[in-house]
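Here we start with a single chain on its own, the form predicted alone, put down as structure tokens.
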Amino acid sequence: MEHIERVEEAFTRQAETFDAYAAKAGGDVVAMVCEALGAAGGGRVLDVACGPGAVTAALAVRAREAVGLDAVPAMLEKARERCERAGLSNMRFEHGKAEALPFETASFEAVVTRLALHHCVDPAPVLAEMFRVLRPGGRAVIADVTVSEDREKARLQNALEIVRDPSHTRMLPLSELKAAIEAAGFEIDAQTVWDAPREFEQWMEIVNDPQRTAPLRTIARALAEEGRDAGMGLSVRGGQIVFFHRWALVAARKP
């Protein structure tokens, strides 16, 4: 099966309880978004990977345009019923791969992604796309959930996902994060990083897959008895499993 196939089977099999998940995933991080984009919000804005298109009715509040991009048709269509009962009408979406994006050079004022590098093969094409479609001196806002700088640990906390939703490629620790956003050719301007805690048996339930809960749930029992955290802070507290997945958003601009 190809990448591209896992991540559209993976979602589409989420559509409902991803939607319901979608504007609370993280925090406060929509609104981070909104508020880190600055003046550039106000203009043409590119919500990559979109989802059903939490970030992107945010940004249609300001922007002059917010257009949304996903390679999954149940996802889209999640996002047109959001921007339909909020009554927006500056929203369009767009099916298409991260990978290559459909849209001229230099065309938005701001790009933004949230949640979605982890399941990229390769980021660097993407921040590669999101690099050319925004014009110079344009706004990028990059989020996504991140690995300890431990490899060992990352390794584990990765494995831990890829069991959960096999879409899910590879979280990257903050660093190399950071680095692949430079090396597209983008300058940072700043960088937020919290942890938000999680109950293992929602976390399970987004995913929609009852057949991998029991057999996770043991693996990830076992570690946090042995006092392995993965990284994710991985304990056991009142007889739940919890951890915390750490955010970063990173904000950029093209010179």
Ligand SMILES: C[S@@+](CC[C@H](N)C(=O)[O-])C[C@H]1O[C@@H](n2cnc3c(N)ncnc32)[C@H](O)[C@@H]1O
Given for the second form:
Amino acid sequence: MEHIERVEEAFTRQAETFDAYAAKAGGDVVAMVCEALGAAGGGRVLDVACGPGAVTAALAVRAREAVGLDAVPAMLEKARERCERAGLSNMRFEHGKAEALPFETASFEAVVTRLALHHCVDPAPVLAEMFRVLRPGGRAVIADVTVSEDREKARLQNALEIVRDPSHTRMLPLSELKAAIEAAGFEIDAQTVWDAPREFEQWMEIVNDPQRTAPLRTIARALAEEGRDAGMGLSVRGGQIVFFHRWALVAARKP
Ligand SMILES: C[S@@+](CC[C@H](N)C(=O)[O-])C[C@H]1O[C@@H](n2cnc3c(N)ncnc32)[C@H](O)[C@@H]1O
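Output block for the form predicted in complex with the named molecule, input the form predicted alone:
First the chain shown before, then all remaining chains and molecules of the complex.
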């Protein structure tokens, strides 16, 4: 099976549940992404792997035009509905792959991607495409969840994430995420890192795949009780399995 087929399967199944969660994912990330774009956010703006369009819709409030691209039609449908409900008309959505953006070189003032690199087989071609479509002097914002710099903890967290959702490939530690952004040609000028508290049961509801919930609950509880936090603060509090996602928002520009 090609990885993109796993993405299609997972995000078609999650269309309703992820749509309901997207606006509040990670706290105030949508507003942070918009703010980090500065004046570039008033131009033509691209949201790569836009999902149900929570970020795209917020970008469209200020942008000349906001464009959202995603590989999954069910997600694009949710994105269109969200923008329609908000009365927005200066946006459009495209079906496609982040690794081969169907846009002209240097055709956007700003490009963003949130919560998507860890679903791609390799972040390098995605970042290279984001760099290509951005105008020189344009601004990029990459926001994603990250893993510990400790390799063993990182391996454990990524394994748990893949058991929950096979479309997950690999969350990167912040150092590797930044190196990948720079390797694509960007100059990083700001970064913010924070922990968003999560509850296991709510996390499993989003993925909407009950067959995975029971075994993963058992594994997560056993790890937590053994004091293995997987770099994600895995623990049991008041009988509930809790953890955090460590977010990173990196703002960069194309020289
Ligand atoms: C966790 S959702 C995040 C959606 C949105 N960026 C947000 O933050 O609300 C991940 C999205 O990435 C999309 N995706 C994953 N891999 C992709 C790829 N290679 N090309 C385009 N879209 C992709 C999925 O279809 C899904 O909508």
